[in-house]
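Take a look at this single chain, the form predicted alone, given in structure tokens.
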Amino acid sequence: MLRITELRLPIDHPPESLRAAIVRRLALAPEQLADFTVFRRGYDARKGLNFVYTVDCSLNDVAAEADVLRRFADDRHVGPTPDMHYRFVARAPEGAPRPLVVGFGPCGIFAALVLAQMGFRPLVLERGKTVRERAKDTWRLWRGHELDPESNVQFGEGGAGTFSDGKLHSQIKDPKHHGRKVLTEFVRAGAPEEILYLGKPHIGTFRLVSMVEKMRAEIESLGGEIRFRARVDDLLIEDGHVRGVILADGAEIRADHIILALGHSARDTFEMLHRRGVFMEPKPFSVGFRIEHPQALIDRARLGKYAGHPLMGAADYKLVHHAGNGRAVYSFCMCPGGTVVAATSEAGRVVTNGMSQYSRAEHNANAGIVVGITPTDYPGGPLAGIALQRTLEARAFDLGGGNYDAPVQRVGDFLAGRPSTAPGEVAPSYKPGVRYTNLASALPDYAIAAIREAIPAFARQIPGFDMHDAVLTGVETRTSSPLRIRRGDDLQSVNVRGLYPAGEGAGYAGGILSAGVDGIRAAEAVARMIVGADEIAALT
């Protein structure tokens, strides 16, 4: 087959014009084109508004395809379709040891799924509850100010990504096309097929819940096992090799191959790993606020006359500003037509995140407006970033009134340096509730100064971004893990053999898709180690 990229058509083009565009692009007779599929569809608003397609097509005979490849040999937008079919690296031999997977978010789900599909019957240990149980616990916080530290937005089946916009795009390098495996498995579990070709696919919370359950059922049908409310409190390490785990209830589980698929909020587990001497290091992350605007304002700014077009949906944005004090300020996890949600996992702290349903039909757009920070801002070792997060989250808890309400401020007041006392045109979406205040003390001074400079700069790209009544909600602190658990090329911990740190918590992913990809890579690494390099070829 042949692949064509950067094929542009107006968004209102009739369906048959795509076939005609392929024929024109390849200089073919119409009858030579046998079939085509859309591999990717994005849009470009820089010169009008166009869909930008990547298509895979087949011709009626091999000689015609060879002729196209010859004629377009110097054209980087025409070439052979790459082989993206996923192939397992091994099959479990009889009597293969059972690997452990700690954590059942996107990374753990895909690590366990691929291990199960290869026949290794993984045992998954998840500290939280099943996805429907944790949904009920999460709603108790959002509706009633009641937090369960073991079952919330961060902990439980599906991980933090379950209560999010469900974005499935990433900028990671993926030479083996593992991302395609992730998307394909999601479709098998009930995601809309459009995620296979949309440039910025997303799923939304409600769909993710049922999908996670179906993926769990497949893992179990293949011999895997998932244990909930099974928090790992200690590691068994002998002579530099992991030999098992000890759970919170005292149970000991032996295993020589353990994938650590922790989320970025598994702070107590990070502390345990640090005590056990597992090598880790601090890494950069970001802190800031969520900002809310009317979605209609964003649609008009980004889509112009096409705002509200049924094929375009709710518009998003991606913004970056380099402030005069040397700080980078950027939008993070933009949620069109969504809500700001309570995302804490520890008592006495307020944390925010953004969430959307598949429809993205809520009144407000929201995004994190965050400032990059580095270990020089929080010296003190691998756990110092966690200490800073906790300090900022406790301050937000106090500013919000000490009951899990969040502190908020209207943008005009924030820019003017005065407290907000009442709502304006934009109603905050955060639940359980909000308290109007002054956010100047919610973040370090350098972050406040950088955000105050960035918002008017962003308004030059999106008119109205600095509208007086837009709402800032504090605080956004868990943009990514504040540490990295170092691993080698074989994906094992650099100083504890048999331990495979993976995913977002370990510092190797940032979102659902990249976490799933890293889970697949970790599963493959475990399979190679168990089977052995000399037997891989025979088993595959």
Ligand SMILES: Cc1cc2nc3c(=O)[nH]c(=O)nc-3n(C[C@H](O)[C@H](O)[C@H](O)COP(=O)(O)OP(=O)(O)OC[C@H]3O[C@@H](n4cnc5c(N)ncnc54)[C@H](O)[C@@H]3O)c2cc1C
The other form holds:
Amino acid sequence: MLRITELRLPIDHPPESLRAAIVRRLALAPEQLADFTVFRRGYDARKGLNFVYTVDCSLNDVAAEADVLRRFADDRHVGPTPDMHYRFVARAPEGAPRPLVVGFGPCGIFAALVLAQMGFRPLVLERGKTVRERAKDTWRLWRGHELDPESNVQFGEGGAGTFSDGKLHSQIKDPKHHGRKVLTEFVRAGAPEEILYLGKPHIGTFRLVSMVEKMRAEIESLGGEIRFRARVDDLLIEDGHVRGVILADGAEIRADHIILALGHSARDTFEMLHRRGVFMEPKPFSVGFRIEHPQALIDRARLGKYAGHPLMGAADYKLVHHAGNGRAVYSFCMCPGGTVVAATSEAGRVVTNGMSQYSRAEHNANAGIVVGITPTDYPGGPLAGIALQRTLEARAFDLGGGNYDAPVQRVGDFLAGRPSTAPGEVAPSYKPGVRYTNLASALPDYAIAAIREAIPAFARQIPGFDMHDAVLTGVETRTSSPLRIRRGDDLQSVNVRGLYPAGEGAGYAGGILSAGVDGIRAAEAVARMIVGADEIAALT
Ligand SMILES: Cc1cc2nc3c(=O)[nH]c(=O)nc-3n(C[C@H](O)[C@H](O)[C@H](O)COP(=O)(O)OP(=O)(O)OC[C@H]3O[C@@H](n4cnc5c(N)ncnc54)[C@H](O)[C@@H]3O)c2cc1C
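Let's see the other form, the form predicted in complex with this ligand, since the form predicted alone is already up.
Below is the entire complex, every chain and molecule, led by the chain shown above.
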């Protein structure tokens, strides 16, 4: 196979011209090109609007491929296709012990899936409900101001990213093709194939629901088991080694290998782990607001005359500003053509986040505008970040009127330091509802000052970003885990053997893709421990 990078074609090129472009680029006779697949497609709007392809192609005979490699030896955009296959590290031996996976978000799903595919029959314990039941509970908050603390946007089958935009970009390096494995499994479960090659793929919330169900079915068909409404409330630790868990209903389950894939909102579980002495430390995270603009404004700024072009879709943005008070302000989890969602898992608190459907066709664009904070802002040990999150979320609940409506403010009023009293041109999308107010007391003063400085600075990159009627909705507090459960090179807790903290909650991932990758790595670490390094070395 040969790989060509940087192959440019105008975005409205007919499909067959890609084949012709490959033939031309490699100076082949047309019949020599047997087949090709698109490995990546991005776009470049600098000189006209072009798709920029990376393609893998096979020729009709090996000698012709060798000839191309010789002719293009000095051309860095033509070469052999690298091997992208994910390989399992082990096979489960007969009678292998059954590992536990706690949590069935992307990290737990991929940990369980890969364990099952290797022949270990994992038992998954998930505190929430199946994804369909959970969707109904989540809608009860969004439509009816009614929160179920065990079944919501954060908790339940699929984890935190189920009701999301399903963005799958990640900056992680991928030498062992874990990221590719995640994307490939998503496609097998029903994601559009384009996620394998688009530069910034996304799935949208609607499909994620059925994909999660398909992945559960595969784990079960391989001998795994998933128990819902099974909240882990305690750990059994003997002589520095975990030996099992105790569930909320008092049931005890023994296991010597436990992957903790808890997500960043399992505050009660973090408290329990801390009480049990599992080593953890505070970690930086970010707090801020969601901002909403008309999507058309973002499209105009990012795509110029190509705004609204059907092949371009709704435009996104990524912004950073270093404020005079030393704080970094940045856009977080931008959702083109999406909605702002109520994302609390605790009673008496308001938390925002964003989601989109695959079509990204809603009227508004939204993103978190958040300020980086560090443990010096919340001294007091590993759980102090959670205490700060709770304080801010409770304040937002009060500012919103105490019924899960969110506090909102028009950007012009926020910048001028006066309360908003009525809606403007941009209608907030947060459900169940909003209350116009002054957000100045919703975050620490340094964060408010930094955001006040950042918004006009962002408007220099996206004209109109500071439009008077853009809407800020408070508060965005669950940007990542406020703590890290320390683990060693073997991915086990540094002081409790057999415990594998993984994913976003443990501080090792920051999104769906990276959480899935970390789940695979945790599964591999468990397999290595069970099978033994010598056996594995003999296999490879
Ligand atoms: C609204 C929203 C939109 C998002 N959009 C995107 C996006 O577009 N792209 C992206 O990459 N990321 C997005 N994210 C972030 C992404 O969802 C997370 O990074 C990812 O889900 C983390 O995966 P995880 O498996 O580590 O944790 P989680 O997905 O949080 O899963 C943890 C699971 O553990 C369970 N659990 C917790 N405690 C216990 C216990 N004691 N016993 C049993 N089970 C327990 C929970 O119920 C949960 O199901 C979004 C998040 C939200 C909330």
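For the two forms, the rigid core is made up of the largest set of C-alpha atoms that agree within 1.5 Å on superposition. The shown structure was predicted, so the numbers you read here are calculated from the model rather than taken from an experiment. Positions refer to the first chain, counted from 1.
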One rigid part rotates against the other between these two forms; tell me which of Arg486, Ala230, Asn438, Tyr86 lies at the hinge.
Tyr86
State in degrees the rotation separating the positions of the smaller rigid part between these two forms, with the larger part superposed on its C-alpha atoms.
13
Superpose on the rigid core and then read off how far the CA of His77 has moved between these two forms, in Å.
3.8
